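Take a look at this single chain in structure tokens; it is the form predicted alone.
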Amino acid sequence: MVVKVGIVGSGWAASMHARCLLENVNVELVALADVSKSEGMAFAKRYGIPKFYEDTGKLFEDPDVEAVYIMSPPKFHASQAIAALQHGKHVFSEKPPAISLKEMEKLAEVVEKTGLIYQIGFNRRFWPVYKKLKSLVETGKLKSYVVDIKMVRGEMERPPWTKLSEVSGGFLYDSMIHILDLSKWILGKPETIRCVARKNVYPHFDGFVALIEFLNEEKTIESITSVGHASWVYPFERVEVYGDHSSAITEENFKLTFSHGKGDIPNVEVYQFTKLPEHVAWGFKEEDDLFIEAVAKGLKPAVTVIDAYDSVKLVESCYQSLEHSGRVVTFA
């Protein structure tokens, strides 16, 4: 079965997904919608998309479109996903799924009511480096006693709406939501969250430190540092897991080092992913292939609306703690 796809938006994320979808023999790109006619038509020409709409609603009404990719700025994700679902279209949405819990609850209701496929783009779940890390934890080779995560970006200027909290939802929704979802995916359900932040450079909070305790067997404690004004210094993202005389350290999506043993010269395993194509190493290819398969075969999506809801609730828990000077918040 060939799934006919329409895309909303023509930015960087849209180009990554278009590249993946064109490589899938079970996909036909049939329409694109963008508020910028010049950018949208250039994008459509580049990827061989025959139809272009300035009005997103027209794409949702197009009978040729079976599934929609929402690649617009975050403030539009929930409303556009809801509109597409109500027009009978399956939906893949880039993160965040919504920028408030109220929006997320309405979206979840529509997904349940329509029974259509909805998948959220938490691509970290599909990074080969993180899949390897998760396997080390799940098999017991690495006990997740203490975890430290760094996720930073150099600036909040590109795209320009990134620094506008009313459009992006704020830095937690725009960026750190990836790490919050990744943490839950690898470590299980959080128990408590503490968060403090500062407005250092930009008009809204742009520097965060969070402490999370988990309900897993190891009772993991995790710290997350995330800022939006770090300069582009490598690595932008790193996860460190410390276990029973063992540790694993990732560097971006390219490398994982696993060390175990008490001796001065421990056992060290190094996993390199540098030779993978960009869209594979960054997880886009696998998540797109799984979404198309779910649509074609009526399968459960790889990342569900429940996962989307939990991620929004984690963000809101961080903000709730932040608003009360880092007070402990229970994640029910």
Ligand SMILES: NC(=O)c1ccc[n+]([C@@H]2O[C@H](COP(=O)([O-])OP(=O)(O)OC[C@H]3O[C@@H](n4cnc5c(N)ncnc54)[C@H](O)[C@@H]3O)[C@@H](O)[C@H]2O)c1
Contents of the next structure:
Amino acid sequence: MVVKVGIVGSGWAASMHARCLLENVNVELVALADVSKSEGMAFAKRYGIPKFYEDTGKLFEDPDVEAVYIMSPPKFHASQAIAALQHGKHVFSEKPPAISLKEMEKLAEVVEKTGLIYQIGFNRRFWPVYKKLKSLVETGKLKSYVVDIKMVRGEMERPPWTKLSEVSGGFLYDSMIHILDLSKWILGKPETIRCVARKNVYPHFDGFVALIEFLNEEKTIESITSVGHASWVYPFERVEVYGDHSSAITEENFKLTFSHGKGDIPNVEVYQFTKLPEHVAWGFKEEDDLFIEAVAKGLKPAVTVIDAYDSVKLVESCYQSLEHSGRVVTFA
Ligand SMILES: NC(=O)c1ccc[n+]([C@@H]2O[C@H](COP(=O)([O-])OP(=O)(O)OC[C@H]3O[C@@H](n4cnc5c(N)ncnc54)[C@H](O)[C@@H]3O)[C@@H](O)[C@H]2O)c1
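Can you give me the structure for the form predicted in complex with the ligand, which would complement the form predicted alone we have just seen?
Okay, now the whole complex, with that chain kicking things off.
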């Protein structure tokens, strides 16, 4: 069955997903909407999309559209997802799902009421490097006693809305949400979270240190350091998991080193994912293929509205903590 897709937005994320969707024989790109006529028309032409709407509402009303990809800036995600669902369309939304708990609760309610498919774009879950890391933890080869994660952005100026917290939702919603979701996906449910943050360069919080304790068997303790003003220097993203005389260390989306043993010369396994094209290495291809399959076959989506809700709760728990100078917040 071919799924007819409409896309909202024509920026970088939209181009990445359009590339994945065009490679899927079960997809027809039928319409595009963008508030910018010039950008939207150029994008539609580039990807061979026959219909263009300057008014996003018209795309939701289009009877040809079965599923909508929401690729606009974060501020619009929840309201556009809700409008699309209310017009009977399945929804794939880029992260964040919403930029407040109130919006997220409404979105979850509409997903439940309509029974339509909603998938959130936590593409880290599909990075081959993190899938390998998760399998090491799940098979017990690597005990996750202590975890340290670093994730930084060079600047918060490209695209320009990134520096406007009222549009992006702030750094936690726009960037760190990926790492909070990834942590939960690999380590399970958090028990407590504490977070301190500073306004270093931008007029809103742009530097964060968070400590999370998990409910899992190992009672993992995790630290996360994340800033939005690092300059673009490697590493941007690095996860280190320390187990029973073992460690797994990731480098961006292309390398995982797993070392185990007590001897002077440990056993070292190196997994490299350097030959993958970017839309595969960054997980977009697999998440899109799974969404289309879920729509075509009526399956549960790979990343659900509950996952979306939990990630928003985690962001809000960080805010609760940092607003009280790093107070411990229980993640219920
Ligand atoms: N998962 C990832 O790794 C990843 C990577 C990059 C971006 N993203 C997310 O994708 C989304 C888009 O990011 P981007 O980098 O493509 O941004 P962008 O600024 O490049 O593109 C956004 C597009 O949306 C259009 N737009 C703005 N307001 C709109 C509205 N109200 N209705 C319809 N269209 C509107 C703009 O004209 C533009 O074409 C963001 O939420 C971002 O966080 C995710």
